[in-house]
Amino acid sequence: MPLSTQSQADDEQYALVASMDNARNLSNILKAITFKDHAIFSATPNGLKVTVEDSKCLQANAFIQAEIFQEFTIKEDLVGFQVNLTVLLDCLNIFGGSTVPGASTALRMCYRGYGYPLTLFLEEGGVVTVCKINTQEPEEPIDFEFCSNNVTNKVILLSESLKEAFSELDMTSEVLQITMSPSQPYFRLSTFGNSGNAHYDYPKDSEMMELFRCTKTQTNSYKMSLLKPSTKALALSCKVSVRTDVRGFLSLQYLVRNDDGQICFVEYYCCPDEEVEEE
């Protein structure tokens, strides 16, 4: 692979080096969280975490484990920086991003450290492109303090069934209301639009419901504009876990299989729109 002809000595200067034979394994998952220009990159020996936030109410994270990369070398315990995600995606797709079988863009991502740009070496068909993207001081991602102990309700659904519901959601509704309950209607998505309201009910014994663990009846509303971007993650995923905690915060976790069948995760955290009387 041409990119690996770079001398070992060069690598000494980089805090982070990550290589991938198929850049699409990174670009596809990043597309699932691109609703804002800027993303916070946090790399640890476990892998790469990319975070995008919106108005302090929504946070999306994409996790790409170290094992997904052909090479993942990190000098410190945590390497963090912020880049323009749109620019990064444009670079990753610099060879056109077409899905011609056999042709894929190889990626080598290098970061020297604080103050240095993020360097991308991209190769396809013997042609190498070098991109240097300016980095910024990483902001501290919000800690939504979502912990398993406080989870009141959890379901895991096959994405197929949710995709249809999300594609039909009434966009004139300001909120998406999610009801989870140990009794009827079990799991319900509701919208309140100009022409009326709509409810999508998933029974707990449906073949689409892989896991159903609801302890308490809860109804929470979330701004539709905040949740809309999550449909990109839903489209890529095969399974999704929906959890709410005692405060009504929502956690959506998507299991995504990449081109090579490897598993990555995308998660969305969202604050409730308003306090709804719990039934």
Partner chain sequence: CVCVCVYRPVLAKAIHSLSRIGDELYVEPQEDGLALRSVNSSRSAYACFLFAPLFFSRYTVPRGHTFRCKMAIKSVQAVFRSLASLEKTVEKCHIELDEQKNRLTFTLHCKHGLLKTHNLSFQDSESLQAVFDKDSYANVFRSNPRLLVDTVVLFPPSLEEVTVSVNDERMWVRNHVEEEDQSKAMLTELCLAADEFDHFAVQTHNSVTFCLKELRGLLVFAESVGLPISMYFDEPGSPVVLSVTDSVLEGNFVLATLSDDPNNRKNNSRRAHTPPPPPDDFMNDDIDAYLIAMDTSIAPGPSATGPPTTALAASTCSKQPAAANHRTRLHSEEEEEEAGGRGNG
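Could the form predicted alone be given as well, to go with the form predicted together with its partner chain?
There are no partners or other molecules in what follows, just the one chain.
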């Protein structure tokens, strides 16, 4: 990869250097969380976490493990900055996001530290483009306090079945109601839109259900406008984990395979629209 021939002396000045042979592996996963302009980047030796939030009700996180990158060098335990995600995606696709077999854009992403821009070196077909994107001091992401100890219900589904449900449910509904229960209907999605009420049920022994672990009956509603951005992640994913905690907060974890077959994760947290209803 020509970009890797940059002098090692240049690298000394950077707090973070991350390179990959195919920039699409980064841009695709970032598209799955693009619903606001700004994103918080947090880099640790384990990899990169990118966070986008909306009005303290919705948070999306993309996790890109260090192994996904061909090179991932970090000088500190934590390197953080905020950047305009729309601008970053425009830069990553500067060569048109080629889908031609064998053609890919190589990426080298460098960040020097507080006050410095995020510098991208993009190379395709021997042409190198350098983009510098202004960064800001990162805001502290909201802590939704969603911990596994407080999870009451959890199912893991093949994404295909959830895509099918979303295509059949009435998206004019203001809310999506999710019922999870150890007894029937087990896992139900409900909408209340212009064309009436619609329910989509999953039997717990469905072949689309990889895991069913529900301890109590919970019915919660979530604003459809908040959930719609997560369908971008759903479209890319092969599996999805749906969890609710004792407060009715929702966690959607999407397992995404990139062009090279490597696994990344996208997680959405959403707060309930109403008080938890219990039977």
